[in-house]
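Just the one chain here, the form predicted on its own, laid out as structure tokens.
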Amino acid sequence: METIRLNESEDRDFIERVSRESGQAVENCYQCGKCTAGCPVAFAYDLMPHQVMRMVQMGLKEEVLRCQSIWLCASCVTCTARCPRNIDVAMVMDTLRIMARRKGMIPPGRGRNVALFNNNFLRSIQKYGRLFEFATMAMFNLKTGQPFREADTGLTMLRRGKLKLSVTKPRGLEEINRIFEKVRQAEKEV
């Protein structure tokens, strides 16, 4: 991890933007650490949840948007439930993920696979109107360079009829596409 220079001016715009977009008063966090203590995936983080919150408070935009933690967050809201200041820490993490994606930042480490899976998942919903598990996982495995990862599980699921090689599109696909279009428009406005 690189050295962070605290004497550089904080990015007030970033702090205000995170607060506005997440709807959370991030400045109210007093670093009690309860979010970190309760986080079930903190063992995999490069920055603990309370550290992410502190970095946001300090306006360290580039550092916090480049960390793996925002991508590995399971959004289980344990941190939110434990926060004595009633800050929705999971929402802040989600907002940071959105901001990083908007900037076109490539997630580091294991966060790259999370972002890749999310993209494949959403593409499946947009294209087929529902999750097409076979295609989603096949594309994920190809893009991560592990084409036969979990192939034995996939074959077992196929034999048992739990995995289909084709998908039927549901009624209302046009409505689903309108939702995706509204989201694209909303993202342009921010």
Contents of the next structure:
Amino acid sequence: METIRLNESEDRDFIERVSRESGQAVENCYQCGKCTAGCPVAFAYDLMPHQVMRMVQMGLKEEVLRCQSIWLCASCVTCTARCPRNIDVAMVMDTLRIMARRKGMIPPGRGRNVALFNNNFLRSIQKYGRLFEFATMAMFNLKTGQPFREADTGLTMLRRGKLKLSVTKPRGLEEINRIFEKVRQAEKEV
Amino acid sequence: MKFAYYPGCSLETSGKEYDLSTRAVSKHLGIELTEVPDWSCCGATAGHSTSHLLALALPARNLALTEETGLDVTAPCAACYQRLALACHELKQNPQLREKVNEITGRPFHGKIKVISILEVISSVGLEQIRAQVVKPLKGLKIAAYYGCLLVRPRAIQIDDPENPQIIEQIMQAAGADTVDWSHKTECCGASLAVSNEEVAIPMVSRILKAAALSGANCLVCACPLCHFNLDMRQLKVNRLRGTNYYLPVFYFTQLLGVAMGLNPQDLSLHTHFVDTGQVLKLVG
Ligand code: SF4
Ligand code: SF4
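Given the form predicted on its own, corresponding form predicted together with its partner chain:
Now the full complex is given, and it begins with the chain already shown.
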């Protein structure tokens, strides 16, 4: 890892923002490492959960928002359940992911496909009101340049009636569209 | 007993076994389920990963629609349960936020209903009552009950202990099955990463299968369509990629409860799994 110069990178505003948006007292973390010990995805992380917490405390905004871990976090909430300081670590991870996205940062490494998947998923909901599994998977495959990924799985599912080539749209599609638009507007005003 | 029923997107497709068996078992136990009119997606992981407000507004629309029916709502899918229950909790706690979200959805939610998991609904019938309905005890089954994350975390919505829950075991024992004590019942299976980063999800699935096999279980029982797909479909992949030969059919608890109560197998969709269920079901007779 590169050398970090504390005095230059300290960013008070960032610390306060993470605390406010996550509703968590990040300064309470005393680095016991229990969050990391229980994290089922830690083996694939570039920054361990307790390191993320420490770097937030130090205001290392760029470093934290640029890591893969915030994207790979599976939101299993084990860290939160076990933190002796009652910090909702999973909520901090969520908040950081949302902040990185809002800043338009391109997720690094394995984070890229997580973001792509999430975007496709939400686009399906906005368009159809429900998840159109088939179209969402096909679109993901196309965008990641692997058009035949899971084709045999898809066929098996189709044969067993577990995949539909259409989706039942709720009548309130207008409403759902408006929810997306209004959320977008409200977040611009933050 | 009457509940509004929120199937959620997966139960219409990849999780159809769960939908069919939940409806069949509920009917048999005298639980009346009415589908939430015009429900829409809860937003799932993509929603709360993207915007806190969106993660509240998408469930809030469904909560408001349910409230109009005057019923409490149950969602079999663990992910839908968690999203609906968390939003319900937060909107009840914070009237200011509720107003803001109501303005976004255009459908007022007043915080008057409850979100209940299907496990709680069925166990509220009473274990004695369930036992009385069993015509074909699940003897021969040694079940590793798998809860995953979404039903037991975070605290505000947990249906049972986050480290050692027992509700599935109790129901399965009432149906005459043996259950094992094991280490990975609330360990995450990585379903949310499985599409975008399968190489990260595979070791997570593998660890769970290994622990279940070591405990002596001959099948897994779950209550989540995402866990089900991940453990069932990817079990074959784990075997192929890692040279293992796990054979652990993955059932929904409602499917096995249906078997025990002698319901029509057609209504339980027992043979649409990736890991064949036949050999294990033969043990029940
Ligand atoms: S478990 Fe809590 S206190 Fe311990 S390192 Fe993690 S966040 Fe900090
Ligand atoms: S919520 Fe994320 S960071 Fe916390 S234990 Fe689960 S995967 Fe790890």
